[in-house]
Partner chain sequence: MLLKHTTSEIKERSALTVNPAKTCQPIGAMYASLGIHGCLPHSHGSQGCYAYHRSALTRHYKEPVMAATSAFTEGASVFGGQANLLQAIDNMFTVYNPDIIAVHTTCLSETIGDDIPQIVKKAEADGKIPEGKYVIHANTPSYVGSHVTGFSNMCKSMVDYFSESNGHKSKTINLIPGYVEPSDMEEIRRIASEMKLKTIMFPDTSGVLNGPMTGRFKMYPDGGVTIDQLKQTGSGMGTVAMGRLASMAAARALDNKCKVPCEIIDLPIGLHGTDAFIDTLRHIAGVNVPDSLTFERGQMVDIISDMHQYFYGKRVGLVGDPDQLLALTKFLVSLDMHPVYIVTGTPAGKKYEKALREVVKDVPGEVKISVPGDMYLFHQWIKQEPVDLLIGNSYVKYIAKDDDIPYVRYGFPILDRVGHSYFPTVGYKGGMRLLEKILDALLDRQDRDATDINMELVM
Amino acid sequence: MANAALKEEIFELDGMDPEKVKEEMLSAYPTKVARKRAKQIIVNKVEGEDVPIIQSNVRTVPGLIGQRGCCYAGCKGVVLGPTRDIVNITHGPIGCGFYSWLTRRNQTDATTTPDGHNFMTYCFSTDMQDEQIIFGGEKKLKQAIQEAYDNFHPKAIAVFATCPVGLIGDDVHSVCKEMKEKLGINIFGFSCEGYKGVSQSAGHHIANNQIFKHVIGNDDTVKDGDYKLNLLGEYNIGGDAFEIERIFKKCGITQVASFSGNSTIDAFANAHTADLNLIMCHRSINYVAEMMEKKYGLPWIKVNFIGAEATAKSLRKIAAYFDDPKLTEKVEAVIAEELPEVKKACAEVLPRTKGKRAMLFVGGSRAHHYQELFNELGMETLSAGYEFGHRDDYEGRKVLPGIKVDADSRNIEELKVEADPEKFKPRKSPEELEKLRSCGLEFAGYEGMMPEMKNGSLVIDDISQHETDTIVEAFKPDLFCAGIKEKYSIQKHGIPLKQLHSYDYGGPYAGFKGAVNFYKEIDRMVNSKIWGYLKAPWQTNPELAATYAWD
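That sequence in the form predicted on its own, only its own chain, can you share it?
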């Protein structure tokens, strides 16, 4: 996407002033709430390097119906859930165990590993009862770990603390340490109580920390391949990772590990042997990338495989990093081979999608990534925002030095990471890195979403149901992208909603073949006549048909 400030485009939102729409949203709130929400609702105005400041990663106001999940959901459900050969035990009541059943449509291929372990379809829970809440649940947790080991013989077991566990003080870490010594396998715990932090973002951070401490670096075996990398922040929703892996294989690129789509604990343990980290979802996984760079000398770059042009751009970044004519030639050949089918599919739907308008309120990077696909379809993004994004996700990483650490952030352990005396190995010399930067390759950088959105578009952090209803009524977009909680309320407005957390029953949408799938899906959605029939005739044209008895 071109920079909005360079294009100097201002949205014409049906003649409506976005500032007035913002005022309308805030008018329904008490004064104190309105003041807080005003900092989280921004009319985008990028001027050169200046990006508007947006308040984010703050607690949701009680009473507002938001989109967020909890810390436990971010740790167990997002980061660890897609790993097929770890037995993930939820320590808590069975209600919390529902999310341990993995409801996000993460896919995996267990046939690629010799043992064939796949525990993703199981729901492991200690099922804490009143007795454990009163007297403690550590004994029951030990029994659960032993039972899981006896029945499944996994390579590793992970334990996730839920709200009651944190409140009563069960020490999951000491239990894991004791059972690890007893059983001889890797067993580690996560203090990811749901109330910790402001959203699921805290759970991502906690998951990153524990994987880094207990798993990464345990296997020093170096895989074959001239171009070895890790893909971070890709969770294989609807098969996205399979498509990206297909492209890598076609280019001759070796993927050492994925965090965490289609992943295994052995791949995590071996990840430090790669030569480059790629980050897809910046919010959920940047912590582990930064720690791997400090400890092992492994640099990272931001990529995006959502959208055909974005995929091609990311592949060229990889080729530029390895700086090998053989890889560059192969990457260009793959792009040249894949793009004609994509362009043909786009050309077929473009007359029907061009000029349509979308809103995206999804996750911690998807609301940015999917704007690439909508651009390819000739569609405009009227408004966008994240559920659990931080300021650097909106404004870019350049704002990091100015962000103050608050109490909620201090609640999460910050690991002290130093270069490993034996395993630290800079992949590029300072001179080589500087040469690559001079050619336009940015390391450890992310420009954020707002610099690439048009001026005048509304950027809303942690959008509430009231705010959603207001902007939908004001602008009547052709498509709304969000999660399952928002789906049916949006459809009642007569507007299709594309579920971009788990894709409903669609996907993959990543890579070249994913782009084709997305084009066809969006064409069907925005051009279906069904949405015009959601209101009954008497709602659009009311008529008084009855009479009084005395008339």
Second form
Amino acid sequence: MANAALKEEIFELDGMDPEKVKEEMLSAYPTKVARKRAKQIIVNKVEGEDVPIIQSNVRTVPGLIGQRGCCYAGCKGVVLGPTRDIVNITHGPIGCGFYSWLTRRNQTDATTTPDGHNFMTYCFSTDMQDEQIIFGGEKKLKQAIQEAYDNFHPKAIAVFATCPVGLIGDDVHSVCKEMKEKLGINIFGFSCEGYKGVSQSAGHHIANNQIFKHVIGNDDTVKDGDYKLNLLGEYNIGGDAFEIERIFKKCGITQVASFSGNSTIDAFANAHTADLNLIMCHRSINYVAEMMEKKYGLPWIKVNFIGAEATAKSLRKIAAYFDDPKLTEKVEAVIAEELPEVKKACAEVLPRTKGKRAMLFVGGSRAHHYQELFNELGMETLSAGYEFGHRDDYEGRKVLPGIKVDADSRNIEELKVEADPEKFKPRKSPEELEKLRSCGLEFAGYEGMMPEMKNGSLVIDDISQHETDTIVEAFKPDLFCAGIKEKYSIQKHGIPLKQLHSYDYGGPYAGFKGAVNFYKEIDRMVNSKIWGYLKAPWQTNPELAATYAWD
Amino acid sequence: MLLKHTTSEIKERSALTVNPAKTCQPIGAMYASLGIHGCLPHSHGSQGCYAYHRSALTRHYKEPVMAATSAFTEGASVFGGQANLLQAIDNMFTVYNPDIIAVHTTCLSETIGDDIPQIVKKAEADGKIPEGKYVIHANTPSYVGSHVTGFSNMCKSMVDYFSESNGHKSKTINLIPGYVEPSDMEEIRRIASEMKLKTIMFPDTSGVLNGPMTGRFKMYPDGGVTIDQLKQTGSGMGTVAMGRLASMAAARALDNKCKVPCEIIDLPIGLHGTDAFIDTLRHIAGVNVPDSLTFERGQMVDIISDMHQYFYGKRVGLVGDPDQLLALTKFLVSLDMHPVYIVTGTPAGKKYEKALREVVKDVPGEVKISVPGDMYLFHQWIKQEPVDLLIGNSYVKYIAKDDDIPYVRYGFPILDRVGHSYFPTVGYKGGMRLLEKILDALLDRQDRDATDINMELVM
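Form predicted together with its partner chain, following the form predicted on its own:
And the full complex, kicking off with our chain again.
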């Protein structure tokens, strides 16, 4: 019996031994690198509560070529970028501001706010020169804030520090404080230098902290509306948030604030007046939800609006929370109204998508969420991983207490938050919460990606170019999902790549209408004839006739 | 309105750049490095830099852009990036097997003061650089100059590291094409080969960033100047460097190092720009210009004369990189167009601005030039007095749409159209393409605005 227990179960993945593929990936590496990467490449094996440990949120190996960006990208680019009415000034040399200028496709609708402010089409930078590197850049930053105010009269200005700012010791926070007092508008800074943390993830955390410190809770006006909630971690790529807003509206749900797709600073300020936080992208925004719960008493639940079934499930969770038959009825009516069209669209493409095999390496949530849509399409996810996820995103939040905080994470401020003596208001009594829990509604919970993946599938954290090439060569998947940097190297292999950051300029893919868009798009991609054009006739039939054909 | 906060009221700014007309040095260095065959560019900084550069280049070329990073963390930023670079060099050669690694620095590593040659020496001493492989570097602080400066610095490094004189002058001419598209480099090479010249062009991104779909991903595509060729540049009979900002430093360095004389000319954009290029080649090599090129020239003049009425007197606003702007402005002036607003974000210097002013001296009315300036100022000028045509990168789309102005995409980056990597804008053929693009924009507008009464079939 002991032998049987010791025997490692051998899984098959698409007719191959995933352990062998893993070995092949590692064999190219120097020993130390192989040892490190071995802990980040895991053959999934979930048994009940047991999920394998995957090392993640650790330093990228220099020279390996990966997908990750930096702290600034996570802070300015991801979390604050989609807020339209803040003038976001990048304090640093010109590049960082330039590259994060309009490149993330966060749509916004400025016609819905009276002032109509929208600065997202602008790029603001202090364009730091060597003079500032030598003598300091605070003076220039101060002047830049003044000029931004004089030219644009925004109601808020945010300042984002880039790598050299931290090194030369510019204090962006004191400059912001001074200018806030001088100009009388909200001005705050982010110490999101690119070298902080190990990926974009550090920037998300820093963005969460500062928004919590400087904005949330500034406006206590309780707005009209039923079933008030905030949607967190939804960035309105390709109009996803618009589709979710449409569904909410139809259900009679009031969205107070969105963090941060189609968002405004006023809505952030008022967010604590909602009664529930929904989390889409767990990785980028869970901090705000946790802090809001502690300070203001509104609980959070994990939702997913990627996939029609997941959307329905998430709506039902919301209805369960508010526990009002009127809402439950409305939600069921909306689902009943919307789902048939989605099912019809799915059934149409299913014969062509069923059995196709996908791989997803992206973000800190999308690699998980989009598996829903592939499931609906009858497709198999052979391999997946996050670019900047943490263990809780893979294995579930239950591992949180056991995660060792390393030096890179310790440098990111962890705000000490306590219940606000005046504004803290539990939204549910302990009995009510218990009742909801017993009905299956999980608060502050996230199961992670791995429990939902098949045993034997390859889970790879912070995948490298070499590993990407190896699994693509080995499995020849029908579709690969990643970002712009990966897109064309994969497609040179003759395999379509769907960008799950930018959606290849399509979308929306969230909600019911989004699911239909996605089905059609994936049908187009995995069944396209264009991948058959790679060889010219003379390459497939090289032999020459001895005579002219017409002879 | 996309840029609804932009008004005609111009307020003095000295600290805030809004809507930049440049980006930072490292991306130019990365682009130049990709023009060396078998090269893996390496960004010595935090991983955001290479992620941004690769993304921007990929969006512009719709091709794989391979590069690596030292992936600085806070520790590396405090203690220096030596350990990271050493490890990166080892990993790159072990895993990706390039012929050469071209390291460029970033604002981060420059502020720290990392000494790249010393680190590379250490890598060599540690046996981390395989026999016959190379690591070169260029200092590209992001807080000096622009992406054009970075390109120039990496081109110069190619000379500093490789060019050597073997004592014999060969019959080869070195071509430094400037910060232009792969298609342009290809066309520059074609023109020289039409003239039966033996040339070495560096860098050469053709065949690297406009490669074919074959079903096989090649980490190192077939294109690019080889290291052998780079070495041979030191024995060339002369160098033709196109674009002062992007190419002069390398040409001068080659002259200093190996006594290879150089001619520094404008980019061969437009009729006179191309004339000057071909005439320079003719003089240096002592060859006749083949009829084929004179024929192409005649075709270009033919289009200009056929359609002159549509160019004449049109007000044009241009924003882009200095070498391109200078050549393009000359071209527009030669068409009797009126370039009235010209902006580059690159601090190209007083001499440059003077040269530009000289080109537009006969343009009637005030010509507004900002070197360096930004697109916000450019747009404010347009709000004050509109133009008939805009020429610039994809960000100019927002101005064109808001103010309903015909627009030709030109420069870096072009994120929303294809063509620039395949079809040149240099040479006579390229000039004809530019004429076509300008005419399309202008005449499509005339058609759009035509009434039922004055719609023209023949134009």
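In this text, rigid core is short for the largest set of C-alphas that superpose within 1.5 Å between two forms. In this text the structure is predicted, and so the values were computed from the model without any measurement. Residue numbers count along the first chain shown, from 1.
Once the core is aligned between these two forms, the alpha carbon position of residue 534 differs by 3.1 Å; this is the C-alpha shift at that site.
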